[in-house]
Amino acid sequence: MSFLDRIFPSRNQQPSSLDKKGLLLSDLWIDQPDAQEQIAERHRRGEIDDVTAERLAHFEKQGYVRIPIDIPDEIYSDLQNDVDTLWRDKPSDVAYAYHSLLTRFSDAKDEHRQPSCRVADLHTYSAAARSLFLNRQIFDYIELIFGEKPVATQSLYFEWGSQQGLHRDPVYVQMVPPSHLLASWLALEDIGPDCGPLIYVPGSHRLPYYPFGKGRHTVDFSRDSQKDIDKGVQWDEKHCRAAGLELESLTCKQGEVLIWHHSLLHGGSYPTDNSLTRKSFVVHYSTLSTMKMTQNSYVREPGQPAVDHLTCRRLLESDGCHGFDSPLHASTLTAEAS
């Protein structure tokens, strides 16, 4: 049994999270066929405005939606010197990845601060970051699209772009649903064509999952291989020629956020001139009557057995907006405290 089926074993329950289309199952009114209608109704009653209607009407269609928000000058420079610090002190409760699972700063390399590299859960010690994880205007139309109060599960800083392939993020970040999931990208710099900015499919999110087992939608690493993964890859190709879908790459302007759908095709692009940054701010979102943990695996520290799996329940909250400690933060307060 994995360690995710030990902590969700509903997951056991389900025999598939497909349906007959090959699409997530999903409860969440959004994905329910008469979503545009519902739009409609809500915009006659005065419950949201014009642009609102607007930008929900292309979020059902198009799988995404983008708006600007109004962010203070001095949190951009306060991040970027929290990050700073972050790579001189290298404390032992913060993590990044760099083709790799988390890894404690603690055994950080500077020369891993480089394309490819994220910092997990920055907002746990950051307040700048954390500003933006539990960023209200953000979180507006996060509840609109789940349509209940959403609570921030994990997040991501990029300082250049992430070159990841195209992926769907319910084959690689579970939640419980796995439907209840949506994810935020915000610009901290100016975005141009040159430094590898995001990419996406609009409309990919209606298109059928690869199916890694009987209904599963997931990757297993304990049971699939590259070629599974691959196969995977294919497959998405494969379906958005048959749709007539076109990728797309996001520029744009300091402050922008997109927000998109649990099945959106997503990825990173290679830049063409390696001298520029592309600094990023990813949240990951699920629904706060569901969502009663978050989890993670961390590398250990030298001499110990491979990897850590760690859970947290401590959340954060600003502004009526809710989010999760990171489960490495918390186990450490947790072993302070004792």
Ligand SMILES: O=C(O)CCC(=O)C(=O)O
The other form holds:
Amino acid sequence: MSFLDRIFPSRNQQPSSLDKKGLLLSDLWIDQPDAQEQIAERHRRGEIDDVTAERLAHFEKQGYVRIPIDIPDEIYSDLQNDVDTLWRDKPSDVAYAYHSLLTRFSDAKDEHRQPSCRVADLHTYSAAARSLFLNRQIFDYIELIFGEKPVATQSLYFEWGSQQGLHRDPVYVQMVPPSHLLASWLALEDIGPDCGPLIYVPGSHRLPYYPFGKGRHTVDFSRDSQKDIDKGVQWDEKHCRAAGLELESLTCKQGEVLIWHHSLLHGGSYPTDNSLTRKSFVVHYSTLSTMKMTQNSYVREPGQPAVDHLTCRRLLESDGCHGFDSPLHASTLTAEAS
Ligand SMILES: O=C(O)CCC(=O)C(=O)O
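Now the other one: the form predicted together with this ligand, given that the block above is the form predicted on its own.
Now the full complex is given, and it begins with the chain already shown.
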């Protein structure tokens, strides 16, 4: 038992977030045993068309769905210009991460603009990114899967692949309740096999979670070590092998979206051609009725352990789609107003 566990015994007495099979507890209709019947029934009643019924059925079985969306060409070019301007101006109210926690852009080093770098909440800086963050075509599917109004909580822009190992989002991204989490991944250019495509394991959303503590699916960096995280990776690999599940990688055209179930194992593969970019935009969503704020942690100064934990309740809205402003940007607005 650790020192912290001895002085705060209630730390370990959180209600379990996992069911008897080790799956994340979920009240979403798509996670109920009769989900396929519900889809068939809605199709029979004419509430959803053939394509939508097929896509929802695929999502329920495989844990993801691919949908092509129409995005005007200027959005792609405006976004690219905004990213170039961002790296030139380095504002303090946008954050990025390069092998670290999120750091303010004002501390960015030009040499960090390379594979595995990610920009957080570009949607507060770029109108083009905001139009993707609050994209009606994607929201329509997210709303169908949740069965209620969604809220976009966070965006991530990748100029290259993340090179992140296979993981499940709820282990790191906390929503209220934890199962109310979906993600969309949008290809900002054609994605071939050599640029380090997105990888995922179809069907893995129904595999049990590695318990970091009793009934605890989340990693807690104050008590879990890299060894615990590695054990979780081995656990996932073992369960995929036992279930005969295989890795797939996403090669696709610009404008294709992949929406994944909260528990789908996914990550970023390594490029075989380092000269290639792999531009993509990821958005996380929860449900508007339950998620009252978003939060992020930012390193106060590069190389320093001190971290600011910021929250944001400020909602942006477009075409009936809602999403949170970034905590970092919202804190700057508050500081300016006071
Ligand atoms: O695009 C990628 O390489 C992976 C993104 C990812 O894993 C995530 O956003 O959770």
